[in-house]
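As a starting point, one isolated chain is supplied in structure tokens, in the form predicted on its own.
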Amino acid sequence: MAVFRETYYIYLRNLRVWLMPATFLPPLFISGVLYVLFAATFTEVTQLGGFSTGDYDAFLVAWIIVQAVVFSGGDSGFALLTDVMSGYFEKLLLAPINRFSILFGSLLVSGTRAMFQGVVIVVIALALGVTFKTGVLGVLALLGFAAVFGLAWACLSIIIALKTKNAQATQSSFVLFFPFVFLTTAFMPEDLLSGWFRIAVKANPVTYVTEAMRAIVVEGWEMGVILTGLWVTVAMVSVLMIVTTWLYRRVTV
């Protein structure tokens, strides 16, 4: 079909765009550089029991994947702007194509972007020595874990640009991203935690994800853990892609 087509051709102008250096190296080493400190202050934190790992390098792992792609997210209704200030939205409404490949056009890249920030944690994680309980075909499925969150977050930062119209706006919307971020099981299991950040942690649905994620890495094939994150997951880009798609209806008719 035409619009699988006109969708790949864009996908893969706005992939080029986003491979530029100063665009791609600056989150990966931000992530890279989190990872290694996190893990370096808090590697005897797991000796006060609860953790399902004694090897907090690997505890983190799922958490640092989560972290670059929720803050990362905001790039994808930045750069939609971007094309709109430029012009050049402008100019793809006025082609012959379907206009809603390019507005999936943009959403691939965010997940592509995901799955990139993903392998290159994975990388990492290898070179310190963390061990992945479910093997090679688990680190394909912690990777596409991250390609589909990277879906919703990009659908929430296309839906503020869509609602701003602001480049500052929305390129500090991550800010709003923070309370989604930390407040999870990112550096203690639940069980250590208590009060109304436990309550907060239950309530955040990327806590489920993080939890899926982290049991492909520390505890093996645990489907109840991972099956919940999963369906957290899709519901969460279900509901956001169609927010999305109809606020660009809304936009571009």
The other form holds:
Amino acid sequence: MAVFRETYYIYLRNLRVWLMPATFLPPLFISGVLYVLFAATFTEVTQLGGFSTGDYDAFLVAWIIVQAVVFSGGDSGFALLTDVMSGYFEKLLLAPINRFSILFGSLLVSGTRAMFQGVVIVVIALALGVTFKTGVLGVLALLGFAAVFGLAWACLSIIIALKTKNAQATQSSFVLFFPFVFLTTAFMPEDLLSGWFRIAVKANPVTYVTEAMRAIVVEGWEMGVILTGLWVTVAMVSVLMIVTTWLYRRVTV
Amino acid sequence: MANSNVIIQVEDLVKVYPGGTRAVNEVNFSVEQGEFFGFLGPNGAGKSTTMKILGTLLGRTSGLAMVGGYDVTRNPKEVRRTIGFAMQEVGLDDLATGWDFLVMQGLLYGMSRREAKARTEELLELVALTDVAKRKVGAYSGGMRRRIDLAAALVHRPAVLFLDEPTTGLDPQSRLAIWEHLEQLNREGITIFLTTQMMEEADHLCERIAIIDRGEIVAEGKPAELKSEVGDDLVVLTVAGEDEAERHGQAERALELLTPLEYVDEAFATDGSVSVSVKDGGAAIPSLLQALGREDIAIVNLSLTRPTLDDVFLKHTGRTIREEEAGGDEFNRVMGQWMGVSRR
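Would you mind giving the form predicted together with its partner chain, to go alongside the form predicted on its own above?
Okay, now the whole complex, with that chain kicking things off.
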């Protein structure tokens, strides 16, 4: 199928754009710093009880991956608009290719990016002495989660890009997703939360994804938690993908 | 199609942008295979819009637009295979090297990696960029960028080449280099459709031109024919006056006075001057001056020119063509084109 071939070439090209050190290093650095700082700050907090593990470094892994994936989601929309501005997007539209290969080529890069961030954070975790309950298979599942979840946020940023048509706005709008990242069981298990915060955390889909990924790291194959997180992820990706595709169809001739 | 040699056919083409701007208004023209055709007009005349419709980048409101026998809306992929398209805002991948950029173009047009590499080598040679092939496109000069863009448009050996203001903003030397490339390509049989706001460029390159103004074609033909229609010679007389209003009035008076003269084919006034077309300018000047002198219309400047395409434009639109900078917010303009938002 020509569309796969075309998508692949555009994917390779976008990968090359992303792999500029100035583009891909800073987010990784920030994630690493966040991880080490939060781990050092809260290291004794597990003594409060109610944690599924006594190792706070292990408890944090899932959320560190989640925040990395959410906050770098904005890059996809930004990259697309950069190509629009430079005229390269139009050049791609002029080629006798399926126009959706341009969209899918850039979404695939965001999946790859999320997975890559996952790998780096897992490596840091291993260096900190974290043991993964589910072993190698668990790590692969974790990376799979990161990739699909990353796709959802990339779709969201492309939707914002197509709607605002402004590269700066697209990148800075991701500040709006701060609540989604922090209104989760980021630092404490749900039982230790209370009041409005607990309600907000329960209403936030990101919580369920974080919980599923955390279960894989610290608890084992807890299928109840993992499947809930999986459905939430799949639902998010499906809805956002449909909206993205529809909008994209509308703005390209 | 009536004529089997016709490669671009446009009939009653209309483009109305969502904001209501009528950028192209019932435009008709056709281009034959192997022709070097120029589309002339000032900024916002509808050149780029027409070209983008022909290049499948923009939808039309109504009318017919065919390239290579294919309808641009119904068979966009076939049209894209038939055409090469080099844009005014050169669409380059600044982070790629010249080499990678062209190979990618080849791949997108369905070539194998080997074919794409061989073609890239050929094209770099053609546009004299072999030496800088491994450098990033972002570091290229203005002239080099136009040349690599031209090479990219040629990757798949298109039958028709669309060029949107290919030399705007270039220094004279780079401009000449591009002109030579284009003439060479046309000699090799490629049909070239070029838009420009430089009359000199159209005159130099094009076998046939159409002048578009405010969305409508106001003149079409061979440059030599169009120029001879303006009059063999053109005498431009600038009138004296204290201020703009007076100069305007004097020019109008002069126009009334000179138009009925037997040897004056045509006359028109603009911006405080009168342009008079006569068969023999040298012989006409003394009697023109006498006629104005009798009515006390003072002349501060006089020039005699053979007609140029500028005069053709002036005749058909009543205005001179100006190279205005594409003002406004560049970003909105680019986005507007892409998103189909109101723009002229």
